[in-house]
Amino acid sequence: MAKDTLSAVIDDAELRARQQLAEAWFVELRDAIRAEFEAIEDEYVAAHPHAGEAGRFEETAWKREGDAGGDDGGGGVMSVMRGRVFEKVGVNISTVSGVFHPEFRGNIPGTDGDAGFWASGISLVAHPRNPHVPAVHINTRYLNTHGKRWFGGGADLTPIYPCDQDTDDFHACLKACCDAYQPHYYAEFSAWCDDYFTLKHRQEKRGVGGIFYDYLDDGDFASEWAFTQDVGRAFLKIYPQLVRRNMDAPYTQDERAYQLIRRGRYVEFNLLYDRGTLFGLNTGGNVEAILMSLPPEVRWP
């Protein structure tokens, strides 16, 4: 099957329809995640009357300045909750367009002759309060450049104290999602995740993995789009189970201190290696939204 390139196969109306489809889904997924996480906060406070008020997401909308000035560069909404279970969780949606900076465009497919781009996506990072509840990250995105389009994203788990059952269940859920589409997806994307989420300066993994994929463009938009949606649904299915499983586990001050040190690894990775961070900073994104992924409290030895 021929590649589904933007220039050869679809017209402007179909391109815009696909973009609107993606943009609407990321909002829908964002809303479902926020509702589930707030429900977890409610459950915890109901069981612990003296814990304080349940957390709630607070929204901050932002606009990206267009490349020629004005507000036609798109924008997004940053949602952050600081609660009893989730010390800090942020979930961002954004849709931006414009022209890549000259020093950045060479790294992006389809930008050799035309540096224009359009991108929409969702990104979430959760830093739980209890050291026995694993931190988590998920993002999925859809990008268009001149003559190219692709999906990317993934989900990965970063426990402070790894639990085999949690790790196995997380991977099993993502594997089932992958296996429903292509038999090679899970092995390929899991290995990619392990390689990507490595702190090369420390020669250590950030967490226990998951899946990571990028430049997904095999020529079947419908299948690739359905897969990207199902990655979000798989995350929403498994991660709340892990939170509820562990949020009442007792922990010591020493375990809390170790949690803050391990969070430092998260900071190091996101500032040094994370593609989403680099993409946002090089496309005029909102700095606060880009750095939303950083934990609220961290310590280095």
Given for the second form:
Number of protein chains: 2
Amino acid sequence: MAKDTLSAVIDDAELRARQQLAEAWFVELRDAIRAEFEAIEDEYVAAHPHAGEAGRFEETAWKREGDAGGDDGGGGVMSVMRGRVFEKVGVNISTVSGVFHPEFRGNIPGTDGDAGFWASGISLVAHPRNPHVPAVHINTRYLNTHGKRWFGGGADLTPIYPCDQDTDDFHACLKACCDAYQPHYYAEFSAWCDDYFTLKHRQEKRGVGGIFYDYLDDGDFASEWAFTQDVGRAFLKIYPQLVRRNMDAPYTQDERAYQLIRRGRYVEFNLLYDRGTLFGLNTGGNVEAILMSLPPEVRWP
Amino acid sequence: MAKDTLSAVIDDAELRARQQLAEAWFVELRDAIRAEFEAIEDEYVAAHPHAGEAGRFEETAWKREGDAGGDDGGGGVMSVMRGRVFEKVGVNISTVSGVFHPEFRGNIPGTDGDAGFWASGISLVAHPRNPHVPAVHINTRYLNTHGKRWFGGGADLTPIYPCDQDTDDFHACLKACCDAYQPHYYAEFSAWCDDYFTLKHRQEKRGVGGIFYDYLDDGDFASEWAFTQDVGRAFLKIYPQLVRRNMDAPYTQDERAYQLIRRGRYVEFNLLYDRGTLFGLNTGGNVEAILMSLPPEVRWP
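If the one shown is the form predicted alone, what is the structure of the form predicted together with a further copy of the same chain?
Once more the chain from above appears, this time first in line as the rest of the complex follows.
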């Protein structure tokens, strides 16, 4: 076997090993999040016996049609819980592969010669019932094209009634996660988050920020992969604390009405600006999984 | 006075006369619609004494900042009624002028040498409370740029539970309006409407169609102007009939729940695809007036 054929085989084996690693992690993180969120539902119902039954996640699997029309395009599993604390929370994992459409190719790194791609990730949006429990979004993903591989993701908090303690704790947890890897990560990724989650037409931020990163590829796969896993772990550490801290707070009908109006901003952002949403809808993604992020009840009075 | 100076003065006077004519008509049509919709509210409350008070339109005027930063950009008046029959109905009239931003200029006829524009129009969206009363949208407008002038608009019906009689009557009324002008109008404009009001990501139509037209300029100003007025009159003739026919129909909580889900499709269309909405939001239009079209209460369960 010639040397460059051998190294190509090794590279290929390493690529596949990394893909399997990523895919398995997103399943593991998804399972841990589901268990924790269901435990919160159980705690709430134990404390409020008249609240009804504790919510449970329901799974729906979907397949993506292959780009040549077959069933080799991958797919995903959507998990949705409609509970007492979590009015609606969705967690999607997906692993898809194929060929980028010509109109997107120019925007994606490493697709000059070959437009093939492979991507795996997890995405979560939670809309709590109590207006004093902040909504949250996380997403982490691993992508490779023919010429590049990178990580992307982030976590951001959208309180209806921002509370300094919650905001500070959320940011502190993400900062600690970032600081364990690169000193510039937090400053860069939190600024990117503020910039990204802006409703330009209203000159408003969607929430109180967090971190956002994309095209992360500084050449150290092991470190970047560990960081991406730690973003998921940081979320799983801090967000349940914020939920438990606020889920018993009393609220008025006026506060509930205001929550439904603020949720309209969430819809406006996701349908007008969110890259993942627009990319998914424009490339034949699974509509129900993509729009799982939309709040269960909304008002534009 | 040289002959071409004189003809330029005459052209300019004619242009201004046409602008005044258009602007005055949109006010007249708006007033007639408001009166008819308030009369429907009165009839409903007379028949259902426990329904609460009949709705009334509330006006909010807004100014558009001039493109040089002054207050000469025009403006509009938004009228919103939150009533018993009409859960939310908004009627906007506006007259704006200025200079198209460079990124839009290429898409707009007659802006090669001079990017100035003048536009006046009326836009209405009604979201009735009863799921058996169809939602409706109309818009008619007159625009001129340096090199062109044209009409655009249309009317389309979005029932929650489509009913052949309502659909047929709505289309018949618009067809009669079209047929009085050009034999090809109805076939062309109703096909355009079906194509335009499609949610591509769901491969669904938003409603049951109507008519849609743009860049209407066949050289006969008088005829096209009369047609544009008659589209408004046709709407005012047929839609109140459909409302009165259905507003007392009993409905279940399940039907109401389904209505709120279908309204989500309306939001998806307006924020993902609607040209007027995206154009307005991207060019610093009045956000409240533009998003007046969004339904009062929506669910993505």
